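Starting off, we have a lone chain in the form predicted on its own, written out as structure tokens.
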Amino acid sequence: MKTYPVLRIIEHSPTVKSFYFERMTDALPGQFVNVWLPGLDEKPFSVSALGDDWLEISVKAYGPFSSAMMELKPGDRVGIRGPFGHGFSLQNDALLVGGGIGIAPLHLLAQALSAQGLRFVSLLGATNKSELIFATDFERRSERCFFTTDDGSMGKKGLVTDDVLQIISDHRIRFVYAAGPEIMFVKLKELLDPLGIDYEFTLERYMKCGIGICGQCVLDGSGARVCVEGPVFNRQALKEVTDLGLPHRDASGRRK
């Protein structure tokens, strides 16, 4: 663990913003850096970009410890150690889809696949317009980018899986990547397995080591551990899980 001052931050909304710091490390698109407030606790945040000599994270504010990471300033100093976890691998032909602030690991994906000459498709959703973070990125990147939102204020008014077996068959989808909330995974298994479609989600659970000791973020079926096997899964991998879209177990091991 080292302790980096903000460079800069970028407020997407209110509840969402982006954090730059000094590139200290390489990361995978999909991999995740545990970030340490001082006096407060420590919590696992995806790289969501990279650049020549900046490393970013977004956060949007669920809990005590996300709502402090809105109250910081450029110049003040956090702790970082990673990257931890396993990635995306990297798929021609794609579909990225993104809910709320799971488009932030799909940044870095987008990034990667462009760099490499991958084409792939985006599909985001968000609540509203304020929190489909990276829009511009994503359409400049993809073949094609379609947006969702609960209240229809950008793209098309309804949920982010709506359309996705008419955007495979339309543009030709062989892959799928994933990154939202669980239910959102859940719906994308039922629309997917039918088809034979190859995929990969990246989870999230209550972390506190991010090395694989401890075993808090371990996944009921298959007992791997999302810090070390995870965060990203494939399809083979979560045939075994049988907690998928379930409430989340908190740091006492009980269910939310």
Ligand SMILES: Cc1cc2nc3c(=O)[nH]c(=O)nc-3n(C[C@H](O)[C@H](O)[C@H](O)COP(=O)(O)OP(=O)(O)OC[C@H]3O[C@@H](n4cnc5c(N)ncnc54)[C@H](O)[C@@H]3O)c2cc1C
Given for the second form:
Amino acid sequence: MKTYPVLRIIEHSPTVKSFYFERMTDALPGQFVNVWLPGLDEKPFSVSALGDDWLEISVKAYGPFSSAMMELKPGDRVGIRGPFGHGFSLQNDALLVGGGIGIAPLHLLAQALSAQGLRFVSLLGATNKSELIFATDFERRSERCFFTTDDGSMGKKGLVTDDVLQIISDHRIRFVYAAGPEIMFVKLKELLDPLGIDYEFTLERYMKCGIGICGQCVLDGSGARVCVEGPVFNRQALKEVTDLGLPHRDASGRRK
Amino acid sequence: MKTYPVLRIIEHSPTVKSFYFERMTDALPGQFVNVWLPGLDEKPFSVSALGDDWLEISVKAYGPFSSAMMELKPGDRVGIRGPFGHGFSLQNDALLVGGGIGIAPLHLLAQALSAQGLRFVSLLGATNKSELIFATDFERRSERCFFTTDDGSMGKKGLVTDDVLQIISDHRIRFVYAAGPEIMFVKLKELLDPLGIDYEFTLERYMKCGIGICGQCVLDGSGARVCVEGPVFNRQALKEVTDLGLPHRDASGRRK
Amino acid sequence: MVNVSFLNLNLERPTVLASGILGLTADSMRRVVESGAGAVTTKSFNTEGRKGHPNPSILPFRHGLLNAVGLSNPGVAEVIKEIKKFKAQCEAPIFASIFGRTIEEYGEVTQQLVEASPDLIEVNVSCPNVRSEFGTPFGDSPQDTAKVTEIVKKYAGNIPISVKLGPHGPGVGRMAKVCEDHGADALTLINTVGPGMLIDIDVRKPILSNKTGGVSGPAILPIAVKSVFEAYEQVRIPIIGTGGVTTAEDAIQMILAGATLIGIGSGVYYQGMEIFRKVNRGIQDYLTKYGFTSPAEIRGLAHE
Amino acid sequence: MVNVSFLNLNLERPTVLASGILGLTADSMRRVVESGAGAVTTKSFNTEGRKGHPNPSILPFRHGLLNAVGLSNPGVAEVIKEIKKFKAQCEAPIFASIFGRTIEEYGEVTQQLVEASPDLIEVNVSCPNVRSEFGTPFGDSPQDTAKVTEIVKKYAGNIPISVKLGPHGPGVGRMAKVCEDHGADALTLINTVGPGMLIDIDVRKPILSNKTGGVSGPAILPIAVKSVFEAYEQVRIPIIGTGGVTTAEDAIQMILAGATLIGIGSGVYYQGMEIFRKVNRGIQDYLTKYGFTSPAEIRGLAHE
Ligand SMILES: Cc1cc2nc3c(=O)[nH]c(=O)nc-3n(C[C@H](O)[C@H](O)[C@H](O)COP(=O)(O)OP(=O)(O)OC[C@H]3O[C@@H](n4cnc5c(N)ncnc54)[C@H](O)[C@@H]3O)c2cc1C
Ligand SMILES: Cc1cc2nc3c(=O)[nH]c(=O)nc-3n(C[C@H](O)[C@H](O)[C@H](O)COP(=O)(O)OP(=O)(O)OC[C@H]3O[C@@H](n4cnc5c(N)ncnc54)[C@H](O)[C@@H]3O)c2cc1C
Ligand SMILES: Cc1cc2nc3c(=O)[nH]c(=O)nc-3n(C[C@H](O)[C@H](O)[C@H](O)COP(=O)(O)O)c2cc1C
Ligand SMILES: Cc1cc2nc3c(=O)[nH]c(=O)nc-3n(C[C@H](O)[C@H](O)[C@H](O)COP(=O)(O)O)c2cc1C
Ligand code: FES
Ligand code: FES
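For comparison with the form predicted on its own, kindly provide the form predicted in complex with this ligand.
Zooming out: every chain and molecule, the one shown earlier first.
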């Protein structure tokens, strides 16, 4: 493990920030790095953007770790190792569905898709406007970009999944990417499976090693490791998963 | 360490044999390999010849280890690791002076010199004819080849060093290689230093590691390790050596 | 197929998933069997479960892994469910690895566990990560190890038990004998070595949250081989040789030293899940090359 | 120059040649100083000398070295000559490493050795290779280690003594305290780990003639760092941190854990004699980068 100083911080909202580091590694869209706060803990975060000489992650404050990240100042050193896992495939005519901080991995995906000249539409939802991160960038890169917020402070009031079918038929969508809360995946599966549309979702599970040996992050049913075979899984792989949207294992391995 | 079966054995005399193995490594003339007889010991031996697919070492029976080697049969496995050490430089207009089993490393040198089209003369001495190994091959490759034996059974009766000065002046020799008993080197130094002729001798010391860490094989004066900086040393390096021809250290490190 | 008999079991392949690696859920262990393991071992568990240490808890370094997972586990009740689920899906034997904070707890967890009928109970007395919390590991004391062995044996009924030792303490040979004398049906050798520590020189702190962690992986192979060799001279019960195996050659060294089965843990990091298949195939190739028909024929040959 | 004071000495560089590596003759040790070592340690010796084990006695494997040289040495009388010769040629301090087959022999060899006035007497109580011959290493027993420390101290006069411990036995922290309490002026941590064994799978025999050998080199770095860290919390005497150092980063980890000097042995195989210069320079660069002026300023910082 090596440590790197935080170079720059973007404050999207009091509870969502992006952190820039030197570009210590490549990463494919959907891959993640493990971030170590010395003395506290280490957790996985998706790479949200890559520049020529920088790497960005975006964090939403939930519990102790992500809240501690909100306290970071430029110059503070954090450990970073990775990239880990398998990322998204790059497809044409795609819809990107992001919920909350799930927008972060989709942002790197949007970068990659547009770099390849692939066509895509975005549909992003969050609690409120300030958490709709990278909104301008998505608008610039996507053929069309739709927003939803819980409070209606930007885009339509409601859930991201409300208009998915409509957008799919309006925009000749043949592939769906999604990142966000797992309940969203359950809903998307219900909507997409009857249509026979392929998709890739990026899953989260409690992780210890990030390198495929502890078994902490395995999915029920398939037994796939989110840190190695995932975090991105396609329709085929998700068919075998039996705990999607159900309570996950905590640090002890017990289901909550 | 890996083990290899003996492929073929050439019996030069009851106490001198050559052993062939698959060519598990390259070796420069003067470099050696460590040979392990499982259950007994491990000792260094110069590579005496290389073929497209074989490597040869040549052994003279002295004590327990080399005598045990005389018992080897084709198919028996011995451990071989290496090559170790630094070999001879390749020079033109050279004289190769070999005494006894010292002829072995010079044989690989003769192969290399003639492969490079370099001109050389050989002068080989042994106790008797049967120990003048590779005689025909040296005769074929050298511009001239002289022999001496203790009993006169081949070539001139006497010591290799007797006619060195004569040969040097007769054959426009500008560089001398030598391998054999250390007393021979002492004599050669006396003869060559006044002439200002450069030389390389290959030295032997009791070895443990062969990889430069145990310090068992170091020379007095220079502190050079025979297994790493040697076994071939040139005039410059030998100037600093203070125990040439003197009793060496045994396994305990004590001078005998 | 490299069949091997081990106690009352007949394994189709001599490789076993070591405890603590991918052994949390039935589905995960089933995948390991599909990748070629002859048997699997669960992560070590106790009665109540444990959260374990915060991350970083597993740290690869150039020559092995350092880990201080801290025996995190969901407790025996959850594990029983997973074992049953595994047995419903899979023919391969499953070994249940247990630990306790007290000698009595080893007994309690065994009493509850038998309901799940694992094929073997592996008794972990040697995890170095819990030293500071529970004092010295039981495996460092011949007396404690004897007592733990006896109590687990008492409650295990006809399920065989294997005691898992570390390379430290008062000598593996001696400890192996203690276990055999007190009822162990097999031994698992070895747990992690050390423990060790690595420090980040820029933030100037130990990297593992627990500061120290046990060393596993290629760095410890020689210590594992030596431990198996030493124990094999002292006992007649079979040994699951574990520690640093990443290639078939490593596994063959273990067998020549005296192992009946080969445990593989960290190797999954170095070679992926494919390691089980690769090692099995390499053992088979070796046996064929030298005209042997089963691993049993080469077991312990390095002693001759 | 990375000056560092150690006991009554002022070293120009913090790296020390570890015992058993290139420490047989004065000229060999002089070359090591010329390559950048701040001090050198002789190979361990006793009164009469020993032939040691036959070869193979030193075996590199993928992640370290295995050695069973067997404490070969020419005896104290020869070593005294070499120490005097070294001191006549070299300014750098020389540490004399001693061992004995009995507690009394440690006393005898010290009595004879003082004549040579080494700068430090390093007391090797922890060589794992002689276990079988002399029973358990003295370093595994607090009582024996205390006695050895006392007797060497008694005869050493004003020459400081450092006790060299292994990572095993009843805990490095506890043993460190025992040494300090019984008169040790410094500690050298650690000796080799294990021991281990490697088996040739084609001839089916252990490769080392002694069968087992101590593990050194990169594989053991985490165990060495942890040992220094643990001892540093228990004692105030300085520590020569040794084990697996092959880079400046490794050495800095040792210093952050609490080492005053850095012992380097197997690193000579991995990096050549240049390792001393490279590590010194790397430490200097690190200090400069973070605005420190001496290794003393970063010593033990990983404890904060
Ligand atoms: C592959 C992967 C990629 C990830 N990428 C990112 C990323 O790019 N940005 C990011 O902010 N986080 C990401 N996470 C989540 C992150 O690793 C942490 O889990 C998260 O920061 C919460 O940690 P904590 O310790 O602060 O809170 P915890 O104490 O773990 O959680 C506090 C509470 O919040 C809930 N919670 C935790 N995480 C989430 C979540 N993701 N969604 C909804 N509720 C949650 C928990 O259930 C709990 O009740 C990723 C996780 C994985 C596995
Ligand atoms: C770099 C190097 C290359 C070598 N290459 C070869 C080689 O190509 N072929 C080969 O046969 N040997 C070679 N040797 C010597 C070999 O390694 C052994 O030392 C030799 O075989 C004797 O070992 P032993 O155990 O049989 O006898 P030992 O018990 O070591 O010796 C028995 C007696 O013979 C004497 N003796 C040992 N070696 C020699 C010698 N070389 N010359 C004169 N007297 C000796 C000893 O002093 C002792 O009295 C080489 C040694 C070195 C260091
Ligand atoms: C991440 C990790 C977790 C482990 N957890 C356990 C455990 O819970 N119980 C146990 O007996 N051994 C545990 N071990 C030790 C392994 O089972 C094994 O004995 C050791 O790692 C040596 O084998 P290896 O080198 O193949 O990994 C763990 C090892 C690792 C690397
Ligand atoms: C070949 C070899 C010989 C050794 N001989 C001795 C010895 O005589 N006395 C001693 O105290 N330590 C001896 N050691 C141990 C080293 O001094 C050192 O403590 C250990 O190797 C760890 O450091 P390293 O990883 O830098 O080699 C020896 C080590 C090796 C590799
Ligand atoms: S986090 Fe350890 S296997 Fe995925
Ligand atoms: S044989 Fe060990 S240094 Fe040369």
